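The chain below stands alone, shown as structure tokens; this is the form predicted alone.
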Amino acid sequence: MRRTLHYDAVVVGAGVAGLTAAARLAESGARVCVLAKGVGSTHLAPGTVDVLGYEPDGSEPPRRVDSPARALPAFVAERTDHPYALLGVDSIRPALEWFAERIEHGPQQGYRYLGEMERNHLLPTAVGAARPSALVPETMAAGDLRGTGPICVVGLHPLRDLWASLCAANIVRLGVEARAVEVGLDVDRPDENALGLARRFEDPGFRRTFADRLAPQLRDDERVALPAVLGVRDPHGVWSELETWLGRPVFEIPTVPPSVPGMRVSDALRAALRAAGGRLVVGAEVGGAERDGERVTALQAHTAGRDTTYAARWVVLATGGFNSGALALGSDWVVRETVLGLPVRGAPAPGARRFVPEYFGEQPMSRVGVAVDPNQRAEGLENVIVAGAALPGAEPWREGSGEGIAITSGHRAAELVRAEEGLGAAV
């Protein structure tokens, strides 16, 4: 027997956009439920907030942006179909401030994000490339490549997700003095991943032993770069204690998934949702919708071995794009939205080129998303608002804009519903 649950808003997707929209709505007094197939994209992302890192202008690689605040007006003026044009540049800053506040007041005591739209940090990646990011965890901020002091990249044996010598060599190519060392760790598994090590680093005895083994290998003026494994529940405590013991700046470098910094973001946004009375259902796959004219009245989902109907006045669709399976390209070369069967926008015309052979090139299919009106409503529907990577018009990977779009569009989606429903101001 199918059961029916009633909410003011149902959010589909538990990535940054979905959790932002849901938490913001719940804080306004709405009854909110998040439906998610899995844990969301946070566990794959590096945990930084990239608002605008590059401005694709025909050059390869694209021109790096030093100040998103200065670059965005011209960027939007030249790209009227971009999500930032839809959302409005003025909506970015309050959304980022909301996000930073939720991290600071989240379950990881003392942990916070640093930065602003006026200046990008320039952080090293796991292969030693430079990544521009507007907001970064405090545990990464000392890695700004424009900072002072050489860098010692520390490889952790047996972690295979950061090759310290490769990372250091590429940092040197960027004009920053760097070298690599390796520290062996006492772990049971020969293939320990970042999450496993992050849990081990929350043991004071384990990190004390690590610090004692690393300290003799360091030079006086070096910053210490570590894989992003400095705790899941208490990253501030782990990081600050290592800085004290080693007597120098310490910073994390994001590695391949599972992303520990991304998990911290997910934990903080989920905590904000729960604190405001919202609900999250993981393992819920939406398989259909009930409609009344131009309104979606309910979503049908399969979860926990049973079918459930989630009735709601509003739906926020934050399901992502091709990577998540929310968009699919069929054998007939037609792009389809797979959750609600919504119209899409941005697909190449029939017969036009869809892909290019250059790996870093501008892929014609990359800008496809759900067709929306100026208020983020899905085309033809009054109460379905689209957020995050499901929006058309962006190239987040080439622009360095994914997290900025996700947070801003999720925040604005909640504000649009709040205004329509006359909900109270969010706390």
Given for the second form:
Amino acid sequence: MRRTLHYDAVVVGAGVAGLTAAARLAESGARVCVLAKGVGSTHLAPGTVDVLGYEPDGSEPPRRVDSPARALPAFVAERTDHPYALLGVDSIRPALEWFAERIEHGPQQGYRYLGEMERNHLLPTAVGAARPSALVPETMAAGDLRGTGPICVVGLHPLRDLWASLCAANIVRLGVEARAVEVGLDVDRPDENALGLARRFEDPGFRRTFADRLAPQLRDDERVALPAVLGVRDPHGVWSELETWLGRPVFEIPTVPPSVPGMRVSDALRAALRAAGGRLVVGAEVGGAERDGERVTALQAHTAGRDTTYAARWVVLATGGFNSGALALGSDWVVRETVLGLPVRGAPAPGARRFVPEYFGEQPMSRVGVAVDPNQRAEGLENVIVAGAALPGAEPWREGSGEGIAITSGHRAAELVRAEEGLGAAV
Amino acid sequence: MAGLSTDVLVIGGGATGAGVAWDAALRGLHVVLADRADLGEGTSGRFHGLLHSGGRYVVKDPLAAEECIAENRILRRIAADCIEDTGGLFVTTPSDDPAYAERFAEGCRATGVDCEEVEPAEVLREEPRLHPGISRAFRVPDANIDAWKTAWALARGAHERSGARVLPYHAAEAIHRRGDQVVGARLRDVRTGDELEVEARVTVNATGAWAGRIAGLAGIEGVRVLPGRGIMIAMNHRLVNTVVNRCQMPTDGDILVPIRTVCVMGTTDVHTDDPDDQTVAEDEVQAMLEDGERLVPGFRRARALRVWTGVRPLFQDTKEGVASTRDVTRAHTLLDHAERDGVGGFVTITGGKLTTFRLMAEETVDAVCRHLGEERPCTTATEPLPGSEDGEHYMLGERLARREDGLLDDQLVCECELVTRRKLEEAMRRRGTSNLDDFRRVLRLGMGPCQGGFCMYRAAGIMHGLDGMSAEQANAALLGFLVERWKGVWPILYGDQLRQARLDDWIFQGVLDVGHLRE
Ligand SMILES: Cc1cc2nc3c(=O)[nH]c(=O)nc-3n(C[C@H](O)[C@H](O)[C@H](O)COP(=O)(O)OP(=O)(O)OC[C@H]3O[C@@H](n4cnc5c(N)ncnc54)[C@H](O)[C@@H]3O)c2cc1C
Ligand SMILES: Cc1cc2nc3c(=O)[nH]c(=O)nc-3n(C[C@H](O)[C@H](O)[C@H](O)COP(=O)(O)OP(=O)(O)OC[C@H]3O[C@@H](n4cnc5c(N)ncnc54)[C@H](O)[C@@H]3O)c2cc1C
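Switching from the form predicted alone: structure of the form predicted in complex with the partner chain?
So here's everything in the complex, that chain up top.
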């Protein structure tokens, strides 16, 4: 049996782009439902908001950007097909501010993001490379490699996704004093991933024992680097308590997935959506639409056991790119948009190179996305607005621009709908 | 300059060269085995994975078929641990000439290849993914064989039996002659640049497709090996559990081999002038996928993990100028340069198949003994390799069973291939190399569906933690692995494997930002 539900807007995708668009729309009074096949890249990505970290300008490796605010005007002037050119540089700042506020007023008491578009932080990665990022969780900020004090990277035995000795050795190569120590944890199994450890760190007894073991190994002026496992529900509490106990700056380094800081982002945005009366259905795969001329009138979603029709005046398509399955390249080398069968843009012509043999080179297949007009509308459709990694024109893992594009385009998608619907300003 | 002195210097550490080292060691000779790369990094590690029953050759090349079945029986005994007894099938698909089946059955009878006709319905019950339109099917004793494991077992055995020196990453740069006698060679450690002089009573050129070059270094002309390039595509799981051959005259893309956690489709045959040519041509990829569809409908929808190229060492009868290499003889060639060119102390062995490496080694070491003027009988047909003493074949579930036993003892580094930390650390200490690809070959680290996405950072971290490895070395190992992996990935990147690759890009270039370790 097929049910039909009615909404002002249905957002497809529960990554940063979809949740941003949905929460923002709900806050302006729209009746919103998010349909998502699964959680977004949030659960894998480091949780930092990278606006522009590198300028792929032909140099290898690409040149680092110190100030996104300063670099962006020239960047978009040169790349007119880049999402930032489409969105407009001016739309980034309000979107980031909106995002930072949602985290600050979110369910994780006291947890904040720090930073601005004027200056990138420079944070060590798990391998000890320096990664630029505009907005970062407070729990990571003390890791800035331009900050003062030597770094002590702490390895946690059951975690395989951050290797302290290699991380520290590479930080040293960057000209920052660093060393590694290992701390044993009372964990009853040989492997534990970041999420499992984060849950344990939420237990005050567990983290007290940890701090007691670590404290005697630390030297006077050292900052402490830990894998990003300092709690999912109360990261501010866990982190600030460790700083107090250890009497020094403590910071997290993002691990190989799963990503705890990313889950915090997901939780905060979902809470914002819920607080504004929006709905979220995870486990709903959208696979087709009903159309009336150039409008989509309803989406078909498949959930366990039944198909449901979601009628909507607006659709925000925030389904991601290849990695979320929203785009697929066939063995016939044709790229398809898998959710609604929309036209794509930016794919290499048939017979042209799809990829280059240099792993770190610019890959021609990277910039594909759903074809859109300047208002992010999917080509040929009046009421389908595209946001996030589904947009064409970026190579975000080389640029360090993934979350910046996701937040800005999600936010702007909501603004576009709001303007068209004459909805009120967001609260 | 460092120097070594030995009875036999074997240049080339593929199955053949390692087999020569093992054979010579069992006969009590002192051996040095050198390869310019890791053992099995030439054609032996880039082959299809098939321990031939001989079925493929029963009509076209009966002599080759006889050799294969004889060696197949021997290797099942002496290299049991390197072989998985999958069995093999020859099936007549709707794309094949139905008349070939009779000639095939007749050929099997004539050459002694065990063969039993089975009902297509029975075959389809066993292998439900096979083309439902198959009209005839024959069972043969094909199997799969792990070339890297075999090469290392041979080398280890040679070391254990007579202290053979095994020198991967040592390229032969010059072959020394004293008058009409080859007296050794100059090797270079390609990792450090160090030179090593090896003085040898006999030098064996077992460099496969590169044999012409090495013979040239010894001043011997006219050894022409005509490289025939072929691609293979590994799919992310075992679409079949039995080796499946199309029952037709041997041609391109007619065999699907299940091996370890994957199955491998192959292959093509394109003439090339350069044995180092690793081109993966677009049309060959499409041809393989088409051929895959003929055997297993829906093949294109499965995940293609990796593609690689091997070059057949086909010794050419110089009188003929054949364009297609498929028709050049596949049987091996032993050149005793004393007889052929009047140059003593030098033997070339090339051509053949992986399946016949033992036979090739036997004939080679017989020739070596003639050069030495010594009578030493060959025992490789009965002597099991290290690890194969109990005669038990490799089983696919082996690692899982071991893992289940020690679930709480050890960390898992590579989830796809179930490689534990202890195993990896042991191998790292033993090999003393910082090339992560070396561990990929011996442990299958990073060979599964995620192609190292999760385990390679871990492996680099673990390696750095071991005795005194520098960050630069660990970084180079990680970056080297990624660059090497990409070569085998990008030509076949589509479907779900592209999804996976994109996740890997995000991990390495986003989360870890390894690209900027290059600064
Ligand atoms: C491992 C990893 C590391 C990353 N590291 C960084 C980084 O360092 N810096 C950075 O800026 N960015 C990083 N990112 C990228 C960043 O997370 C994404 O670019 C960005 O979040 C895009 O978000 P999105 O909302 O557009 O898409 P996604 O987060 O991919 O979300 C897509 C959503 O669409 C849903 N969906 C797809 N198809 C359907 C369907 N048919 N029906 C219903 N739902 C569907 C999915 O289930 C999912 O919920 C990383 C990403 C990954 C995976
Ligand atoms: C596409 C393809 C598929 C095949 N499939 C099968 C199959 O399924 N079953 C089967 O039985 N056979 C198969 N074969 C044939 C089989 O792989 C080869 O015959 C066999 O591996 C040859 O082994 P080899 O040791 O003689 O040569 P190789 O393995 O090539 O060894 C030669 C070695 O010499 C080294 N070398 C080169 N130059 C130097 C130097 N200057 N100094 C030191 N070392 C040097 C190389 O690095 C190399 O490791 C296949 C061949 C191809 C091309």
